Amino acid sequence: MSLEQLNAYCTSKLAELKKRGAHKGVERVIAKITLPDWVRNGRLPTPAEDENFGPRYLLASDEKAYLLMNSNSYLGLALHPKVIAAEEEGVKHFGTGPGAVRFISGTYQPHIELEKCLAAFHGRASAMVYSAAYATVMGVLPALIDEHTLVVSDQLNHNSIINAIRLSHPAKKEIYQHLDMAELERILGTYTSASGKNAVGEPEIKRVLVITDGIFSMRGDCAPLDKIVAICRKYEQSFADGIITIADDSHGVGAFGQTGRGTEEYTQSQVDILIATLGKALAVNGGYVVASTPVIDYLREVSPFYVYSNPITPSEALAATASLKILGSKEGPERLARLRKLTARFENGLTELGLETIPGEHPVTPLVMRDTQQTALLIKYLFQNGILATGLNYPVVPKGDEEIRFQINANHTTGDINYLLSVLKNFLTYSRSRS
């Protein structure tokens, strides 16, 4: 009987979601993905072939066939035949799932070769494999934040880092303005000069943290962590702690720099702590943290999100192991060149359109709108003309940043950005003739 009530408060939530432009309604269901042949034998496209479609994917809600712009997978590794072959073999070996936490009896030998691998691909001392990037910032940081802790955050940070700091309740919390470096230094000076005392006379602050997305998901912008690293080294004697640097690049790596190492690749830096995810550029499953060897070994003992959650498969791990290895051969920077230049063609096309976007090397491309009735007409258009891409509207964004965000990865081709592009035209034609 309780239900009933229960039912009545979750259809008056969602009556209230629709009412606010939150609600995201129903999930669109792919049935089926054709492929050219030059991404069913992992190659990339001849000239000849980059001027005809990529692949295309078809929905179970009909029978059109649509240009995906809207998928993390931004290297098109998800479709290689190595990485798909990896995971099949997996299977074969080790079944389809580990069957236990990972100190009880789910730790295969392809987690500990995974992690092996991405400790050496980070220049780090170890790394530790979780079930989702969103669990490895849920694992990590309150592991590290306690009562004396102060945590320091960008404005834009992702919703998990959000949701961790607040479960970790730290002593303090600071925000500071998107990328504002200035803020961020003023923030670590006023605690530094700070002279509060605790109930027992201990100095309130013993640890900062510093937390920040590398890319950030929405606009394709990166933190300066040269910069967040070079401020933090200033303060850092202040505090009997440190103060600790942590990024989360889940967009970053993989797609990113000149060799898919991130965001730190790209400013030239190192923060204290890396989280990243197996699930975008490597085009698997899961989600790691890579650090020092005493961090690590922490985490594995205390983080509640590793030690009661099962792990990903084995064949998950032997699969972002061949997304790594390709990563690290001749065939990832070329994946990675084609990417760059793909995004930098569709960044230009915009621009010739008259239309407003974030200009940066990374393949999220947002076309910011500005506009939620714009943004709702033109996905709608989108969609109309074959492409799936993400609409971003008050109350998701604040007003007067509403935007669509596009994804590019290497499995796309010139045609499809051409194609792309020409649609946008069109609309501006259409929307015009409307007004």
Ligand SMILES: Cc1ncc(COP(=O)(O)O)c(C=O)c1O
Second form
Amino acid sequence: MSLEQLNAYCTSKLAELKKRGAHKGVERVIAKITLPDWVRNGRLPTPAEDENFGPRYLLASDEKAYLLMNSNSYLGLALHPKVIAAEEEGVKHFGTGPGAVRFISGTYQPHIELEKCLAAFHGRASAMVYSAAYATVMGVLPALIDEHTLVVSDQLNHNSIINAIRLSHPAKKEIYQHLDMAELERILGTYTSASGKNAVGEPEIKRVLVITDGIFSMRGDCAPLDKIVAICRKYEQSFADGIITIADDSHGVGAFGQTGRGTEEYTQSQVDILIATLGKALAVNGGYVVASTPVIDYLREVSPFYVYSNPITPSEALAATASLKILGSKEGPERLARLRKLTARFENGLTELGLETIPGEHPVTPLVMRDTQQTALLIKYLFQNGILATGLNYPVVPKGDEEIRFQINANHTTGDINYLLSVLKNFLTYSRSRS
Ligand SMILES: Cc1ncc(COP(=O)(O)O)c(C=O)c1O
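I have the form predicted on its own already, so could you send the form predicted together with the ligand?
Below is the whole assembly, all chains and molecules, this chain first.
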């Protein structure tokens, strides 16, 4: 009886989602990947190979080969032989899973090595790995927030940040318009003049957390971390426990900045606490936080998503370390330069076709549609022409900002980008002929 009621509830909620156009629908199942030699051998393509096509993804549903334009594996390292070999070696030596949480018996040498590499890569004293970046955000924020904390957050921050703030019950939460530094400063100024007085019986604000995505995943634009840090330093003396800056740069690390150190490198700045994923450019799985040693030591003791949840596998830790080594070698900047070149080629192509995008160096390149139906029509057209891409509608993006998010990666070729642009051009002719 109760389960029938729950079934009816879920069915009606699903129907509501469909009606609102917010239903994600059937997931596409990748059954096989075909690789050109240069990808299999872990090198970049020759000019002739670059004119040809890169990897193709076969779907279980129709066994046709597709160009994948919606992967976060920006450097193409998920198919790199050195990363694959590191993961295989790990399984041989340590088996498949960690078998326990870290403080019981789930800490292996590869976890320690990876944490050392991550701390060094970001120029920090310590690092700590979680099972996902989502879990990292959920694990870090509540540990630093209490009834005397004000949290200030960018309007377009990732869903993990929004939910972590909800879980934390701060004294106050303030949201500033996307990237609006004047509003951030105004908010801090307001609390500065009010702090310590507690005149209306509200809890006194002692600590402020200012938190932002580094790269905003739906748009590929980046937070001005240098300006955020400068504004916070200006106001930090006004709060008993200061202002802590936190960035989640899951889309930036490995894909942005001259050497792949993300938005911090691009903006020449450093936040107090940096969170990122191992599951995008670093091509494996898991999340991490880098910070000072006392902060990391404290989180290891109290952060429930760390203390009570398994870590990534030892083999995943070895594979992530291999990705970091590639990024730190001569090959890293070469892959990044290729990524920037392909991204610029695609962005220029969109502009030449008269299409709207959000310019920037990051490989997330949105085609701004501003219309749900047109987005669906184009996604279908791309699919019919062998291209997998993702349409983003409300509530994933604000109403009126509907878009198709194309993501370039270093395993794409100039041939792939030219093909994609030719399909978009044909779509414009096709949709004009229909109107
Ligand atoms: C800013 C941000 N944080 C966290 C995540 C989640 O990463 P993970 O898959 O490692 O949990 C994402 C992924 O979309 C993201 O964009």
